[in-house]
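Okay, so here's just one chain, in C-alpha cells, the form predicted alone.
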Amino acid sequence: MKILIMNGSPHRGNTWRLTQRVKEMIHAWDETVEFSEVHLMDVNLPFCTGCSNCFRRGHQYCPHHEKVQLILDLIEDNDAVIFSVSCFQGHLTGIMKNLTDHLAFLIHRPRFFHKKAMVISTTGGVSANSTTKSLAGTIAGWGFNKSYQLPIVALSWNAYVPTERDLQKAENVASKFYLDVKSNRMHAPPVWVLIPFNLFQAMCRPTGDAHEFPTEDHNFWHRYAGMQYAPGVPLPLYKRLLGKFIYFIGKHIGKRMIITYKKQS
C-alpha cells in the first residue's frame, strides 16, 4: 500500500505534527505502508492565471504544466492521499486553494476512480470542519472514491500537543481510512457526483464537428460511452437508472446550449 501526504500548509505546525501522528499509528498497525511526501511550499506553483487553457485544449497546455503534472503523478502513483490542510479563516490555505484552482479541469474530466483520502486540518478556534468538508467535496468532483475527515479543534498558535481525546479521534477516523485503503472496495458514488459525470458526457459531441465551442472534453468523454459512472465502481439499480436519466437531460440542454468565449488579453 502506498500512501501520499500532501502538506497543503505554507509551514509545518500544528496541522502537520498531527498528521505525523496519524502516520506513526497506521504504520503501527502496517509495517509495509510505504508514505511520500510533498509540500506544495516547495513546489512553488505559480497562481493560476485563469486562462482555462486546461478546460479547451488540455491541461498539457496549463502555463505551469511541468509543476501541475508533477502532482498528478504523485496522486496517481499512490493508492491514497493524507491532504494535511492548515484552517485559513474558516477554509483552505492559499496554496492548497491555488492548487485546487489548477485542477478545477477535473471536474469536468475526473480521474481518480479508486483513490481514496484522508483530509486533516486544525484551528485555533473554529472552522476546522468547514475546511475538511470543503477539500474532501472539491476531491470527491476529482473522482476520489472516499474521503474521510479529521478536523481538530486545537486551541493553540503553533504549539499543539494532541490531548487523549484528539488521538482517539484521530485513530478512530485513521483506522476507517486505513482498512477501508487496505480493502481494495469501491464505494458507489453520491448522487451529486453522478449528476456533473453523466451531463458532461451526454453534452459533449466529438472534436471535428460544427460546434462552436469545441473542448478537450469532446475528446475525453467518449472513453466513457454508455457508462453511468467510471469501470469498477459498483453502483446500485437505481443509480443507474438516475444516470441515465442525467444523461438524457443532458443531451436535451446540450442541443439548446451555446457557449461563447473571447480571449482576455
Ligand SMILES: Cc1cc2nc3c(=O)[nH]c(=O)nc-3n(C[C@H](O)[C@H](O)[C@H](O)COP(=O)(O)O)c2cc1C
Given for the second form:
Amino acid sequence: MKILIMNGSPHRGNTWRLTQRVKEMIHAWDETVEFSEVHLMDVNLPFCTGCSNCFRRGHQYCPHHEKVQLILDLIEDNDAVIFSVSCFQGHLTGIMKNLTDHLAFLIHRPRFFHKKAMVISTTGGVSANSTTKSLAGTIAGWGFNKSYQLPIVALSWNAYVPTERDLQKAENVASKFYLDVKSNRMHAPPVWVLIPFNLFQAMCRPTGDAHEFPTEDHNFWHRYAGMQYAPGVPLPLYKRLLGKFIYFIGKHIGKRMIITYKKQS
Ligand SMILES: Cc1cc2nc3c(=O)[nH]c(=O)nc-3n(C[C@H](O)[C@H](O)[C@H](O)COP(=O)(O)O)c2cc1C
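Moving on from the form predicted alone, kindly provide the form predicted in complex with the ligand as a structure.
Every component of the complex follows; first up is the chain already shown.
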C-alpha cells in the first residue's frame, strides 16, 4: 500500500506533528505501507492566474503545468493521500487553496476514482471541521472515492502536543482509513457527485476542435459514454436512475447553452 502525505501548511507545525503521529500509527499496524511526502511550500506553485486554459484547452496548457503535473502524478502513483492542512481564517491555508484552484478543472474532468483520503487539520479554537469538510468536498469532486476527516482543536499556536484524547480520536479515524484502503472496497459516490459527472458529460458536444470555442471536456467524456459513474465504482439502482435523469436534464440544457469559457478580449 502506498500513501502520499501532502503537507498543505506553509510550515511543519501543529498539524504536521499530529500527521506524523498518524503516520506512526499506520506504520505500527502495517510496516509494509510505503509513505512518501510532498510539501507544497517546496513545490513553490505560483498563484492560479485564472486564465482558464485548463478548462478550455487542457491542463497541459496551464502556465504552471510542470508543477501541477507533478502533484497529479504523485496522487496517481499512490493508493491514498493524507492531506495535512492548518486551519487559517476558518478555511484552508493559502497554498492549499492555490492548489485546489489549479485543480478546479477536475470537477469537469474527474479522475482518482479509486483513491481514498484522510484529511487532517488543527485549529487554535474553531473551524478545523469546516477546513477538513471543505477539502473533503473538493476532492470528492476530483473523483476521490472516500475521505476520512480528522479535525482537532489544538488550543495552541505553535506548541501543540497531542493529548491522549486527540490521539484516541486520531487512532479511530486512522484505523478506519487504513482498513478501508487495505480492503480495496469501493464506495458508491454521494448523490451530489453524480451531478457534475452526468451534467458535464451530457452538455458536451462531440464536435471537439471543430467547435468555435472548444473545451477539453468535449474530448474527455466519450470514454464514459453511457455510464452514470466511473467503472469499478458500485452504484445502486436509484443512483443509476438519478444519474440518467441528470444526464437527461444536461442534454436539454446543452441544446440551449454551450459552455465556451469565451474570454473578453
Ligand atoms: C494565519 C492564521 C490564521 C488562523 N486562523 C485561525 C482561525 O480562523 N480560527 C482558529 O481557531 N485558529 C486560527 N489560527 C490558529 C491555528 O489554526 C492553530 O494554531 C493551528 O493549530 C495551526 O496549525 P499549524 O501549526 O499546523 O499551522 C490561525 C493561525 C494563523 C497563523
